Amino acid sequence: MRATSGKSAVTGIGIISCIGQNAEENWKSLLAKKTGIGSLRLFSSRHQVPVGEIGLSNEQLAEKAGLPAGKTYSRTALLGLIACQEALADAGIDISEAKKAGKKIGIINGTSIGGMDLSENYFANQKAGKRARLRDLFEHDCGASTMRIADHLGIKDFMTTISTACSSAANAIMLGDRMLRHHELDIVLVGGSDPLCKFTLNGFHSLGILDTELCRPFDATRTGLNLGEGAGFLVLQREEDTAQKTYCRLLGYANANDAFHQTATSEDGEGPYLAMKRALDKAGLQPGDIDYINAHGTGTGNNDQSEATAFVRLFGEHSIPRFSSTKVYTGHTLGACGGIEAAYCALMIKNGTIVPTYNHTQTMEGLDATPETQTTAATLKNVMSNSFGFGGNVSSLVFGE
């Protein structure tokens, strides 16, 4: 079937993170410059570093999601389901009614962890000589979390999982748009979910890129990132099919890969530059049309230097749009960050407000790229959201009012 020329509309959003258990709570925390990063309590670790922890056990999350007691769900599935439920309710969509109306409904979930938390429990119990439940390992695969979410919501037309590290959710949004444009789906949940677990904490610690204090994206004093957990999902529909309210439209996007290093982007920002440039091209926009960028901005030496260099290459040293990193609030939520931050962009467009990287103090050496440090009222016609993953897999999304 020939693709439609219209744009996808964001008709619903759902978020759960360390700064709020729904979109409204998240937005209030952002406006209040309230970080959720603090001490690790979810599990024991020798690495005493701050994290963005939601503060609910798996049992409490299951109760919040309305799931039956006694069944095993990974933390990824639980967080994703809660965000999806909110997004659907926000869009005013009842799955059963939509199916009766002949609508094709799908879900595309981005995650890098999958059911790792349950796998860790299995092997810990086995090592301790305790009863280890084999069914915990059945949830290990990333796709298992998507299947759990889809089954509970009653989505049967299409489900798939994308795992491209920290660009996972952004790539899920891109695929969702293509499915709509080619009329393979009429309604699609897109985003991502990732929890905190020992595997990621130990892995990032081995790379030497965890900050022992609150992260400082794009600051000369930055020493690393803070890990976080959460989920963010959007409901996308074809613009011509929506009569209800919309937050914004998805105008363009692109994925690129500079193939520079397993865990780093190139110093000249080649991958980020290509992703941003091609996203603009797809949107039919010029660099000067972008009013704000939600930067990937992790707080590591490599990412922030590479991303800022790409800003200069694309926009010019003195024409970089206003930008900020919201990871100072949530921490780096890995495969979920593209979904959470896309939802933040939708809220910023709707409310005409730029959320700052409030703890910035010193400009990076050699790069005059300074993020917004104060909450600012602004007319945001076109907004860009960047999500950059390991292996050089980088993605940029462009949303318009």
Contents of the next structure:
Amino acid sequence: MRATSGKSAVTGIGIISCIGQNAEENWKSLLAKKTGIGSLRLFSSRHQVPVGEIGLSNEQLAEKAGLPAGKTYSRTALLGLIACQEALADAGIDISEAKKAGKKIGIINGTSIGGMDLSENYFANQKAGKRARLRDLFEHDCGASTMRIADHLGIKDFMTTISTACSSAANAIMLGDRMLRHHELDIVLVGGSDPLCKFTLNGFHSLGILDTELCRPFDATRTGLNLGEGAGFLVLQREEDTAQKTYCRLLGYANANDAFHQTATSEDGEGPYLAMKRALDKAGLQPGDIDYINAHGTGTGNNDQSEATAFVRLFGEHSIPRFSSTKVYTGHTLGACGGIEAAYCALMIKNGTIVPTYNHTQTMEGLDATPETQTTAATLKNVMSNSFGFGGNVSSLVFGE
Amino acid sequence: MKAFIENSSCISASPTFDADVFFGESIATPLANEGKLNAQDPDYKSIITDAGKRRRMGHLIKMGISSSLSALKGTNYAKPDAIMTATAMGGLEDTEKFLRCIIDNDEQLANPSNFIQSTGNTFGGQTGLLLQHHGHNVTYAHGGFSFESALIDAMLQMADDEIETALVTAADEITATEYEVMRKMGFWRNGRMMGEGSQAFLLTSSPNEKTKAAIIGLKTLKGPLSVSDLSNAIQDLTHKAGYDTEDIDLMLLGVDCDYEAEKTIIGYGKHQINYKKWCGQFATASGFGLWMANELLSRQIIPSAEEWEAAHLKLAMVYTEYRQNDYSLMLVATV
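Okay, that is the form predicted alone; can I get the form predicted in complex with its partner chain now?
Below, the chain from earlier opens the complete complex, with every other chain and molecule after it.
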């Protein structure tokens, strides 16, 4: 069947993060400018840095997801499943009914770490001379978490997993749209899931980019990021198939490679510039059409400088759209952030409200790019969401009312 | 969905890196090393010439970069429009090193280089970096669907006229731990052997003078599958591409279980080949299957007992099973 020219609509959202266990709780926290970043309790570590924890153990998450006790699920699978369940319910979709109606259903998940929390148990137990359970290693690969989610939801038609570090979920959203428009699928869950774990904490620590205090995106005094955890999923459907009121439409998107450094972003923001520019082109929009940008804004010296430079290049120094980073509330949720932040964009469009960056005091040197610091009512026609990852993998999405 | 194969490259347990030699000589069967079919590594020094960079690369990345560069060599596309990579496990060796290091040293002395190389998208990112490529770059990591997903992405973008060329590369590596885990599960029985390797393809949206074959259909199937599920899927895919199942000249079977039994169950194809005997079992082995389908269609040969012999081939199907969980079908036709 030929591809349809229409757009995909966001018909449901699901979010779990350190500022809420569902979309409504997340939204309330955002409006109250309440950060979820605090001390590390989930596991013991010599690196006592602030993190954004959900505050539930794997057992509690399994119970929340309605899973049978005693089975092994990675934290990635558990978080992802909870967000997917919420997104489907929000869209009013019952998988078994949709299947009976002949709908092709898929899931595309983005994760950077897969079942690493369980792999850590295996190696730690082995080291301690305790019984290391093989089943702790079966969940290791990124795809295993997606498979668990799909199995539990009863999704069989299509499933895949994208692992492009911190832009994983954004890339999942892109593939979902392509599959819909080419009628390979009728309903698709797209987003990402990543948990806090020792591996990532130590990885980011070894790179020296963790802030020891609350992160300060786009601030002159910023010194690094705070890690978070969570999952964010959207239900996408072809807009012509949706009778109900939807959150927004996915107007355009692009993925570009910065091709500068394995972990750092280029000073001139080439990759981010290209991703945003191409996303606008695909959406058929001009830079001036963007009303708000949910920036990647991690709070590292490098990311925010590069991203803001790309803003100046694309939009012009004095006409950067209003923008903010929500990572000061959630922490950097890595592979999940593109999904969580896309869902935040959907909520902002629906509620006509811009959520500001919190903890911002000082404009960056030499860059006239100051994020929103006050919650503002605004008509948001077109909104951009950025996600940049290691390996130069940068992605930009454009949503519209 | 359709994509033309302009060029390809294959690193595997068999001497496939120089395809003219591999198909020009009598049929080579790889030798197992303690139950593992390790890749026959090409001379990485001559491919990745920067010694510093090469030293920092893990085995997965060396294989992936080398097959990718080799697939681009001699084509007009030093910079394809998009790069799609597929690896189910990513840099497993570096992952394990980093994990053991933080556990053994109480989270001290962790080497960031292992962390960086552990992530799934490292070899895709490194390829982009090496080619100074600013186009679409994405990594799929989903077991036996990883490579298939990368192909689907490339073909959809071609159908949308967003790209004309794509470099699609699969890579996975053997590690002692994964082998051992699967051994404890009793997986390495009935002649199953763990393999590794990397296959790269330069795909184009329209044929040119170098094109010999094209991917004209692709389907992923989630297990468990019944015989009729599979049969229906094979028929459906063939019909959609405008063929009948009787037209399938070559069935390339990548089965994990008993090949003889499965061959009978599947049944289709004038000629049937068990392709995993050359590459072993790993998540992205379907990349090897596609490479072999393209080569056999291009060269119009099939394997007999010891030699490659001439055959008239038009249509090939690659059927791949990964741990009875992920199944895929790829339909490949001469151009």
